[in-house]
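One chain comes next, on its own, written out as structure tokens in the form predicted alone.
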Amino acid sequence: MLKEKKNELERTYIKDAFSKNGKVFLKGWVYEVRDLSKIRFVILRDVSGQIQTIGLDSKTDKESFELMKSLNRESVISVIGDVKESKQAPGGKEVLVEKIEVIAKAENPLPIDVSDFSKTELPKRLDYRFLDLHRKETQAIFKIQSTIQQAYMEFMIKEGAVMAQFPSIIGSSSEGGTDLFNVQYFEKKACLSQSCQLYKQMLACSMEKVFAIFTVWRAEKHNTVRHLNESRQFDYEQAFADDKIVMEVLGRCVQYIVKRVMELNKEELEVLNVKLKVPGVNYLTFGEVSEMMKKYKIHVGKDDLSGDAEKKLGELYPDTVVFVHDWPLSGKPFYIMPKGKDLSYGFDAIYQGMEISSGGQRVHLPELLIERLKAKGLNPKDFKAYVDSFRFGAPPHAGWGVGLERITMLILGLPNIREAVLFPRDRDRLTP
């Protein structure tokens, strides 16, 4: 048995092996095996990279040399050997194998292709997501997504915002509508939250700047490449703010996130063949966009932008966060502040041809809030605790939400949002 003991060999990550000479102790997955009779090669991969290991009939432990020709791809092994210079080996170095041990054998054949040139279709890959995560491209996506989350938190902390956790089981709809996942909560009926909207507003009215990474559930029966039924959302809310203030914060936030990905994920971007630019920011009214789209004969709804309109904005303003503000009141939820009779202080943010955020200034006046609830066909009694929270010194406030999977998809140019979810939940998928 190969064991890590004190004062003996400690594990070396493959990336670090390239800067060493002498003996190393590697652990990882078998990526490829080649048998040339007297010489055998095993390409070993771990989370940091891959390296060629070579077994020689004359120098490698006999049992280990025999084992090298029968290893299944994706089996987990440990290798003790010496790092040597090699002009033929990828990266200029290889490991001359002294001893190999199988830690966990992978069954053969594999149910999906996990090579760099895999042609396995996405639905099958998702069926075996735990194995698909062995792929270099898949790992690159989620390493970048990890950076996106960390960058969001870094930015918010620098802004002086407080991170918060909000309940996912609630007594009534967060935003109106009937597309909810209902649950039995002891003797009461409850539902999974569509949004932490109402709670982050309550908190902002005391702590001024708040943010969260919140899981949301939406029961819409859609099957598109851009929607999920369970997703993660970046939420932000700020007191003493209007729509313009929080749009400016969101623009800087997206710029910071993209910049950090460019700084920290150079290797992963190269693996995915993605070239990024820090986006600019542009502001247009809903009316201006409507007129603009007429020139291109693209349909724009009375109170919403079509997918074609969003795509066109991405073409007209590449690498730009386009804020579409002065949104029609009828197209925004009850909690968005009216701006006259027909418009609102609501906005959407479009990036790379798709909506990444919806936000705006909120209604902080209880009587106006009741009026807006009724206008949307909702019962104010169902929102009593929320309405009452604004009766005791609630300042004007505004905020937004950004879908984590959506922004990951757009930053990386992925064709399907499910590529940006570890274990997607949609209308048809509940496992793994």
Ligand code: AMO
Contents of the next structure:
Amino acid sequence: MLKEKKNELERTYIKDAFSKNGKVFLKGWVYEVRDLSKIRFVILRDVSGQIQTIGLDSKTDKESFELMKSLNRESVISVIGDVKESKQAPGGKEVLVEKIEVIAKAENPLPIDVSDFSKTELPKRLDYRFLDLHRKETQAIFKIQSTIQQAYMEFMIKEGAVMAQFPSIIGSSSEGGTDLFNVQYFEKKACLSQSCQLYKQMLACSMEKVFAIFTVWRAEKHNTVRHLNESRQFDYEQAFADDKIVMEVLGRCVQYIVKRVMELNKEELEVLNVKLKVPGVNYLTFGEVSEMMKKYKIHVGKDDLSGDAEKKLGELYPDTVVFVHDWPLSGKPFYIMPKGKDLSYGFDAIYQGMEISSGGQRVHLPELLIERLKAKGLNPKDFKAYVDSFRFGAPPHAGWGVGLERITMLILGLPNIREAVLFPRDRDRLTP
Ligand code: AMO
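Next up, the form predicted in complex with aspartyl-adenosine-5'-monophosphate, please; the one we just looked at was the form predicted alone.
Following is the full complex, with the preceding chain placed first.
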């Protein structure tokens, strides 16, 4: 009987059922079951929302009515029934069940609590991420992260930038650090990309404005709430540009992203109880920040901002992208353009008390680049193809990279970056 009806009835998403009267065919997951003997309730969820379904001894198909009391949480079912007004039901409507079928049974007990009041700790939730994704809070985070990526692409395309793909297996370090994951590449030694830095620069020298969403790997041994060993970056690079030009682009880009999340994710922001403001933009030199922090007796660091200094900037400038520029040269990678002897055209962007991005103007002069590689203890021979790419008509250029998980975490005020990755890779986690 259900099969015949399926042919007649199209599936309705739960959100749309609220604006319907009459018969609907719903599919989703059992969230809750309540058995009051002659009346039985099943709260059904799908990706669009949840609705109360009600079975009546007198009206519901006998077999389905029996089934309603024995359904396990998170089992997948289909329901045929009539949408009715109901003062008691959440959202003012409920579905009077005609027929229920089990599509896929969930075993009982579930390994984690997936209710809205779940107290299951993050590591356990991550062990069972597939099930954790049944929770509306978890879904809300990743729906918003989807918007963040969409908004980044929309913004970049409006800017006239070209979307690019780059290799993930590379011959030598792209950031200069030692935090490399080594890979055996046939007879050669290779590593997983720490960034698409060198490639985006080479591309900007012909295509002018380029962007990417690129996965990066960093073999950093520490385990913190803000670092991952595999993360994604929004990369941007622009020719005929200096640090000032690309900071301005980044400020507008973050504003656009937050604006789009506010427009497109009202429900998800409500689920997560997050109130957003489109951020302002502020510019400070590294020297100014160092002076400012003295007042608060906060240690800054010689050539990098301490976590405490970033946090303080977040307190002093809430809902603001704070660009800290004129960064000490010793604290920036080899590809950042020097500004005099000690400073550079490099910057970091701090938002809600944490770094979301770093960038700057690049060294496009081959001889200076060789000098900078040496100064950082790197062998220019390992970077020959990259250095040579600037010998045949390479304009000055600048760019930045934003961590996708970092910006998601900071927009939503999440306490741990792992909340903002579907399947995190950290020091201890290689599965799922
Ligand atoms: P950087 O190494 O500062 O710069 O990275 C840019 C941004 O990426 C994010 N990020 C991380 N997120 C989580 N875990 C990590 N281990 C991690 N490392 C970085 C941060 C950071 O601000 N090529 C340059 C960018 C450029 O100059 O264009 C780069 O990779 O949000």
